[in-house]
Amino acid sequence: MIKINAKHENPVKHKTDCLIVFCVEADKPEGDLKKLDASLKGAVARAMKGKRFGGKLNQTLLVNTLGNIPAEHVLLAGVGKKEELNLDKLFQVSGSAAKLAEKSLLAKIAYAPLDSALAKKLGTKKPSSYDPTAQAVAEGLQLALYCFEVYKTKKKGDPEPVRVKEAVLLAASSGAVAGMKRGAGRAKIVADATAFTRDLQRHPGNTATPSFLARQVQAMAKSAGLKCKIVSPPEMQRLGMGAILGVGQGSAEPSKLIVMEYSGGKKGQKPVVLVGKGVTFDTGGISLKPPGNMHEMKMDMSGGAAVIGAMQAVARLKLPVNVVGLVPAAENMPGSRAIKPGDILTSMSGKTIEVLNTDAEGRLVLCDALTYAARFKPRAIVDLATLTGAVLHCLGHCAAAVVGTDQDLMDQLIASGETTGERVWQLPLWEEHESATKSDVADLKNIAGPAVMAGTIMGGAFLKAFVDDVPWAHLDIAGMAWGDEKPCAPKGASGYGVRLLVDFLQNAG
């Protein structure tokens, strides 16, 4: 656990292993950096003149201070062009710098204050009691230093790895300290929730079963102050949830519907309902996936994990909004009782579904959860799912796709994506797409025929049939939930969606 504090002190006089300084793109030191460089006997100017550092985004350079200031090292962290700087870039750069500090075996770090012009540019436009720049810096460093070593064995006598243990955010004035501390406090809540989400994503399928997810949520709900209910197969049968039960019937692991409720808004305020796909392992069922990367299908519950993490953060932040989180959890296996291509399932809504491909199971577990969501009389529904591989062909690992029924709702999600860096890109959802979900032998079919491509949109078109007259948005996060290493995320599980949803709900209060 990293201890984070804020204090007012001249960075030139602050004693630490590593002083991190944010630098805009430039040919020579300017402003506060020029003053610091004077104390360093021109070391920064020489690095810039020698083209070893120029302040480009996420560029870093570690400089030994040679005892010229109390800090043992100065780490220059490039934020790019001044006019292009935003909170997401500050978040990234904070993480990049923290990673280099830890790799360099520096356990205590401090961040110098942002140049006053930059701080003013990044300040929140709405009245706020917390410093958003402090939150971005503190979130970035914590998420960049996330590690998951639950399943690694340690040999007797192996030295403990050097981790960053302490971070200080230096304030430009004594009056700024309180807001920075509050920003850092918010960052810890959001980072902890994102780390919890990443942990759930990373556990292997033989650990993270639907029952495991349910137990994890029950424990989290108790500590965070959420109401929690677990709907098990007998009750699902009574409710007519034939779609989620169909997906899970080939597995020895019982399916679960995890229900979380948070009441932070006014009494009687309609809630926002979040729904997250919780397929804890996806073999594809009878429509078996190729074996190449099947081991990664433990992450097919990433939408559900994001909803769980967001609910934890919302409760601990005490946001003034009512929120319900639903996670339909199942394991998709090709057992002797598994559904087969051509089978017809009856969903909770009463609509019948022809299963043409058992690997299009995510929309089946979600459709029953979307019907269940109606009992909360929501003002909006947002679902998240690693639904289609097609979204990677469309957007790669750069953004999630969104389709829906309400432009204002989608615009809010897109705006939150820009703020947090968890980007969202809208795709169309036309009548032709909805028509292509109609089956010849049932009400709907779970995939369209080969004449209709648009796999990501077709997944949304299928889900739309289970949403009544409520603003609804569907996020396909398959390209964002899992991927290569980024400044503030390790290779593999990213925890995508937690920060996006928290920002969205904060503005929806």
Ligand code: BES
Second form
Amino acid sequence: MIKINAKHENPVKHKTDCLIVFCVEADKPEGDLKKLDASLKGAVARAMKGKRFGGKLNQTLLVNTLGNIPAEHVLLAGVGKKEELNLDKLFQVSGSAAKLAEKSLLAKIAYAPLDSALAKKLGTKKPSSYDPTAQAVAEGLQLALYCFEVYKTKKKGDPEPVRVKEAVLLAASSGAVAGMKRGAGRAKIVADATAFTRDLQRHPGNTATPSFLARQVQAMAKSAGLKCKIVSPPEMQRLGMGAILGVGQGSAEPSKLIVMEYSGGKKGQKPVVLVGKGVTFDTGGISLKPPGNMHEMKMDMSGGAAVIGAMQAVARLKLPVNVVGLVPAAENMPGSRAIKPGDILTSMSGKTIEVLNTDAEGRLVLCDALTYAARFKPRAIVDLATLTGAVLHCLGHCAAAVVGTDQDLMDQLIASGETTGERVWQLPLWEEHESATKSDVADLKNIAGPAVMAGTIMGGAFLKAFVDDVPWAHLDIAGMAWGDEKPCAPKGASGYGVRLLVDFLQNAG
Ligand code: BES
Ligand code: MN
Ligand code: ZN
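For comparison with the form predicted on its own, provide the form predicted together with this ligand.
Everything in the complex follows now, all chains and molecules, and the chain you saw is the first one.
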């Protein structure tokens, strides 16, 4: 657990293992950096002259201060061109710097205040409110230093690895300290929630079953102050949830629908309902997946994990909105009772579904949750799901795809994607896609014929049949939930969606 504090002190007087200084692109030190460099006897100017550092985005240079100032090292962290700097870049650079400090075995770090021109540009609010730059810096460093070692045994005598334990955000004035502390406090809530989501994604399928997810949420809900209810198979049966029950019937693990409610908004204000796919392991079922990367399908509950993390953050931030989180959780296995290609299921909506491919199970667990969502009389429904491999072919690991029924809602999500760096890109959803979901023998089929392709859109087109007259957006996050190392995320589960949803709900208040 990293301790984060904010205080007003001159960086050249502050004692720390590593003083991190954000630098814009330049060929010689200017402004605050020039003052610091005077104390360092021109070390920064020499590095810049020798082209070892130029402030390029995410460029870093560690300089030993040789006793010239109380800080043992100065870490120069490039933020790129001044005009192009935004909060997302600051977030990333903060993370890159913190990782380099940790790799260099420096346990105490401090961030010099942002140059006043930069701080102004990034919209630092009045001192009484929270400082978004402090939030970005604190969030970036915590998420960059995230690690998950639950399943590694420790050998006796192994040295404890050096971890960053303490970070101080230095304020330019004493009046700025309170706002920075508030920003750091918010960052802790959001980073903790994202880490919780990453943990849930990373647990293997034999730990993270639908029942495990339900227990985790019950414990979280209690501590965060959420209402929580678990719908189990007998009640699902009564409700007629034939689609989610169908997916789970090949598994020994019972399916669970996790329901979370947060009421921070006015009484009677219609809630936003978030729905997250919670397939705790996707073998493909009888339409079995090839073995190559099947192990990665332990993350097929990433949409659900994002909804769970977002609910935790929203409650702890006490956002003034009403939000409901639904996670239909099931394990997709090829057991002896499993659904077979050609089987027909009756969903909670009453619509019948011909299952042509048991590997298109995400839309089956989601459709019953979408029908269930209507009982909350939502003003909007947003679902997140690792629904199709196809989204990787069109957007790679760069953005989630969105389709939906309401342009305003999608625009809000796209805007939150830009702010947080958790990008969202819209695909069309046309009448042709919808008619391609019609089955010859039932109301709908769960995959379209080869003539249609457009796998990601077809997933959305299927789900649309279960939403009546409510603004709805579907995010396919299969490319974003899991990926290579990034400045603020190690390789593997990314926690995508938590920061996006928090920003979206904050603006929806
Ligand atoms: N969980 C998968 C989608 C997926 C693929 C997520 C790769 C993350 C990485 C989903 O249930 C699935 O199997 N989708 C099928 C749909 C097809 C049968 C229409 C797919 O993408 O192949
Ligand atoms: Mn599947
Ligand atoms: Zn799946």
